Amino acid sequence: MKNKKLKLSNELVQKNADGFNESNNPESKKLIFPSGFLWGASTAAHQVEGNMKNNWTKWEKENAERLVKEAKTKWQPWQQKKFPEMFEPKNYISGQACDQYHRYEEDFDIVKKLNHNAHRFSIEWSRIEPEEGRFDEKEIKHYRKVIQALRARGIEPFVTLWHWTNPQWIEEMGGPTNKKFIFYFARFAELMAREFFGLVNFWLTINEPTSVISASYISGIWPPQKRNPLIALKVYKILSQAHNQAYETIHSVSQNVQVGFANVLVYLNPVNKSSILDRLTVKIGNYFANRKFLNMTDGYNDFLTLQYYFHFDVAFLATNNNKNEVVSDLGWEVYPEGIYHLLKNLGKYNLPIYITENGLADAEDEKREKFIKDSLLWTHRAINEGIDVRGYFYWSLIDNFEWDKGFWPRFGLVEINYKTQERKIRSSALEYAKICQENTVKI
């Protein structure tokens, strides 16, 4: 299967000539995207489904009080004032989350209403295989209904198999620090491919491997909180091999599906371009953050993905010198231009590209519309310059549980009232819906 490139349908690969000739600069008033472009949003099971039993749910309960205490120094005064819920232990426990396990049809009706033609979600491994070798038919049936509900609404499913959470039995054996993870994950991937044969065309094996490597094994802020660079290097190897094996097993079931992984990339720029040390720092950062995992999975991807949130102006021994003229509720710099540069870099691999996450925390919905349009402006510029981008998924469809930060960051196109579980479509979502419907961004 190595170096195999599968041919997508003519509908997906056909280019809209008018769209590509519309403009060669980011000042165009009307940007038309390629015919067959996929528009959607993304979610992850642990963040929206509720009532999980995995390594994260165990960790949340053990660390909620600590995270409350750390919030007093971790977040700026304006953030603490705006989001006082960060000082409540329950904020850090996923619990019922958005109850999407029971409300997925309601949410997919919203997806349809918002004119999305694709949707990315994840299957929770701990539901499917709660104990080693015991596969829960009830949960397999549940996810089959989820996929069929999307298909019934004319929405293309993008299915992620590992979005950071482990069944507890996998965690107890060391998670992705244990070579056995490769076998067990590939077996799980093969089972899902068999169970949902003919229903899923796009599989994403692993979500943001470098995020896990960094947060779990370098900074040590996520479970299992093991700060050890040698373990981090080991996890690079095991997760890349797990992806490669899953790629093979999925294709052993079906030659016609597309397999990749969800890849977060960081746009790094030297503060002083004439400084050898600044440029060297960027080069090292690019290798570990952006290139290493791609190199280790070379030949085992039918498409590439981009998940973009971060830009850093980098100086030697100082990795963040951003101007931060516009920031999200999390204090992350809003820098849409970075998506263009990262797409241009990915274009060198000569594979189709899907933007599978791109979003910001914005509880008041003041910046989201402009953020989406600006991000798509720079995406369109990359397409105009020959980069084969075939889809865009905003993160996230709905507000959700944001891991060690809990519920206060609001990324959703749809607002969630966590007390009543009421869904409320934000105005930015309606503007994005127009883009999806018209396949065009008007700026």
Contents of the next structure:
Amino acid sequence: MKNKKLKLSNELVQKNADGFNESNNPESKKLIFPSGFLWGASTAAHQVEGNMKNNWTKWEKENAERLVKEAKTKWQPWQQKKFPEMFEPKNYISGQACDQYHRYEEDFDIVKKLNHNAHRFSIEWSRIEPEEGRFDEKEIKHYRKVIQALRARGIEPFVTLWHWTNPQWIEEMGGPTNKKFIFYFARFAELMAREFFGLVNFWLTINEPTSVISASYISGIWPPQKRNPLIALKVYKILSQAHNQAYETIHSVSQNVQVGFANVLVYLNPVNKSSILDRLTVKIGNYFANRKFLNMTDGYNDFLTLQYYFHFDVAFLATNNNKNEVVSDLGWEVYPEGIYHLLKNLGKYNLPIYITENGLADAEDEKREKFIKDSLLWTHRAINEGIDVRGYFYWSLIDNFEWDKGFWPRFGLVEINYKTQERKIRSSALEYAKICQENTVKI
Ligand code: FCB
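After the form predicted alone, can we look at the form predicted together with ligand FCB?
After this comes the whole thing, all chains and molecules, with the earlier chain placed first.
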């Protein structure tokens, strides 16, 4: 039976809309991924480790009450009803988070059990270098144990060096608005490359530069809440140079490792393809969201990445024209097809591609399995058309602290009980585990 409501044009997806019940579907297919494909999930230190001391922790305490008040207008009535936690200040304070700092062994046992052969996490700069030039040996040792714990389980680490949080001393000098950021970050990257020489093959310098640029310096909702397009342009420059320099310093330690950055891309479509203004809006959007940073780091990437969350049907002066037929708990449109178009575009750069984040908030775990399978279906299609995609990391391994939104959005393959820190594997995680084991998606 066809699901008419979805109005899916593509043949592959129509099969998908029929469901994934292999035995009932004579047309069921096996989509086999290239051998050696990396399967995993992502996290970021600030969102899972707990007990941080960085620019975000300071900001959280100063802004929790305000965020509680704003929740009334920011979220739809159904979201307010479903997630009353959004009205508690402690929702907005990362605090102990998932206590992964102490529980990484337990979490990596889960990673292993779920058949992941790769895992992405970040090293927290504020732990390693709490004051300028003072490097904390104890914390270096901690992260060495973290990496070794992955290696001992046969899991390939993908290590991010800057997932948005700054040591307080970096924040006080202006974070990535100060040119000195470039030197300090490249120095930190070099130290990490040296300390973890032989243990890490894949380094991701900067996470989603354009998200920070837009949320911190254009809309001004994230720390340091500076709304200034000129500063935003400066941050493009500083973050891209920080990446380029870190690329050099990491490679000065080892030629054998691979260096890239974690890049979020947005799939933009003109509402009216024959409208010059709609098309122009898409062009401008594509330049700032999808191309500018890649251009500025040209020649400094051993591989490219894709982090995909958003698709927008764009009209002139009106961004959100989405159909929103299926949305996540955050109200973000579920639009797996976008991943295909973005992969096709990235393919033009002729570098290997890893999907380092793709996921949705779904507390009831009702949409996650289909979301993952649909996203992989579109990824497979891009691979079939010659795009060199080598890995997929779902966001996230575990529920975690979702920045200015706090704990209520639940992205995890694994559910966290924040009172007891108990981990509970969601059923979609088990479906994904089958895919990882068989290197195959069955539709
Ligand atoms: C990405 C971030 C990640 C997480 C997901 C939901 O933009 O990189 O930390 O917040 O969104």
